[in-house]
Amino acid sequence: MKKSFIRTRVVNGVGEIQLDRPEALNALDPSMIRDMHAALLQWRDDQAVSAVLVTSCSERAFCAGGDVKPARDAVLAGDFDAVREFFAAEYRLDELVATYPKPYLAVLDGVTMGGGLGISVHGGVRVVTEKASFAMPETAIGFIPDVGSSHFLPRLRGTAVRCDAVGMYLAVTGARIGAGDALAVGLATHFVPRELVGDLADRIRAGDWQEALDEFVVPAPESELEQRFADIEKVFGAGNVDDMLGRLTATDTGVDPEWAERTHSALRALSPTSVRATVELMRRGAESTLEECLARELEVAVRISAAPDFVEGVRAVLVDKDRAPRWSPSQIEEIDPATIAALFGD
């Protein structure tokens, strides 16, 4: 019998969940994403479970994100109901957790990426540690930002201050944040230094997982996200592409120079077709719920799967990783906007 990349046990009413498959810093393939959605389901209407708990086996990773590998593989064979699938079962995951009627706590040690934030972010806890790091790179493999995140992107927010243009950012760019930013935005929760998170599981798994927070979480890192936010807002508050790359490229904007330099420069590295087509599913996903979100990054995921700078991505970065893709078109100003209104089916 295959491996399963999922363990799953219930001690003191604590059903828990340790992704376990550490070569692949617990990417999510189709075996541990159905595996993962038949435990809680069990779990749901279990009286003997009364909270959920998820860690990893790994030192370096929570999960950095889905597999997308087999997704190539049938794109290439041209089977895209495989495609559809592998995305679908996928974003059921993270509506199960963002639905789920208890207690839901992730610890987050380590990268968390992509479908790592899927099946954390929905949930009521996200505990994380000074290791921990977060992104959403999709746009640097030619596909787009999902598991909900047009959902939870467009609503991050700090102390009393609405976060939507860092969600943009972030969702556009890739751009990688630490533990402190991640509780700046409302991504993660609260803060464990990694020496006590062991402790602070076991106390979990003890059965009161509220009396474990109170003993073990401390304050947060300062968070350098956080002193951007002024320039995030300049340059990813409002408008397009165009009106964003502007503002990186002008003098009079009061944008730090050397940080717009080095965003200039990362979005023009990033799929053309992707950055075009995440900055319209942030906008819709601002108006629209969960289920809306996640129906409509399902339809968008298919779509642009099969456009050329999906195969072509994850080659680059996940098959070959020589880090040079070459992207169709090459330029975000050669992207015709019929293309992008494809792939939402306008």
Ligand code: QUE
Contents of the next structure:
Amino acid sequence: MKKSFIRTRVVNGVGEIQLDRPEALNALDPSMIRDMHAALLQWRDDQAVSAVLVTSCSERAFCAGGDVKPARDAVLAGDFDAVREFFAAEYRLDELVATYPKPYLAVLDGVTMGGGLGISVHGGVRVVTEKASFAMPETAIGFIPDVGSSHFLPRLRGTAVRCDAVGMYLAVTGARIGAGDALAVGLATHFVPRELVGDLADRIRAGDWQEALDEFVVPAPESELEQRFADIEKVFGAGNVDDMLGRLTATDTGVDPEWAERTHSALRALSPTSVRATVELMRRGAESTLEECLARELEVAVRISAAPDFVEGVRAVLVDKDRAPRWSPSQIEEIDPATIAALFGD
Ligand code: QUE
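Could I have the structure of this protein in the form predicted in complex with the named molecule, to go alongside the form predicted on its own above?
First the chain shown before, then all remaining chains and molecules of the complex.
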């Protein structure tokens, strides 16, 4: 029998899913998505299960995303039915998490990117440790932030300090943030030090997850991102991609010039098609339900996977790992608005 990449068990009414594909940072392949979906469905209708806990067996990662390498192979084979089915299955899992009728807890102790957010952020409890990091890095591989992110990113506003633009910033730049940042924007809900998450999981398995959290949660670490909220709001708060680029290169905006320079070069290295599509996706997502967002993301995902940058981006980042993608078109200014409209089926 083929090895399964997830382990499941039920202890004291807690259904536990442990992601077990450490060699791929728990990137979600079709079998993991299928097995996770099946376990969640079974537990949803099982009176003996009162809560679900999702953890990782890897020290490095919770989950690096949906495994896009097989999707790239399907594109190269011209099998777009397979591409669609891959993403559709992943988004159905995300929607099941979002609508799950029982408490859903994820322990995020390591890298969480892309599809990793899809199986955690839509749940009610997202515990982070100081080793947690988050990113939606799809614009770096010629893709779009998906897994419902066009619903949850436009709704991040900062908690202590308000910032409406932070979701747009995270989506467009793919910036990686830490545990304190994730708590400050609401991607995470609770902080527990790494040295105590094993004990936390044991206490959750003992049956009362709320008591367990009460016992182990400590105050959140500082957020560096929060220090940037004013600049992020000025640059990413309104307008189109050209406005954003203009504000990053202008000298009279009051934005920290060192951060503006860094952010500008980061943006220029990303897929121009992805950057434009992502801004449009987030704008539309701000006014849509999660169901609408997932349906839209699926259509854009299938169409953009057929554009040259997806095959090239996954090649550069995950296959050859030269990190030197050759984008086509190569500049944001060269993108025809009709190309973006077509991605959205307009
Ligand atoms: C953007 C992404 C992904 C990424 C890197 C990006 C992504 C993904 C992985 C990944 C990482 C490690 C693995 C693996 C896949 O990286 O979606 O198989 O071993 O799954 O810049 O969207």
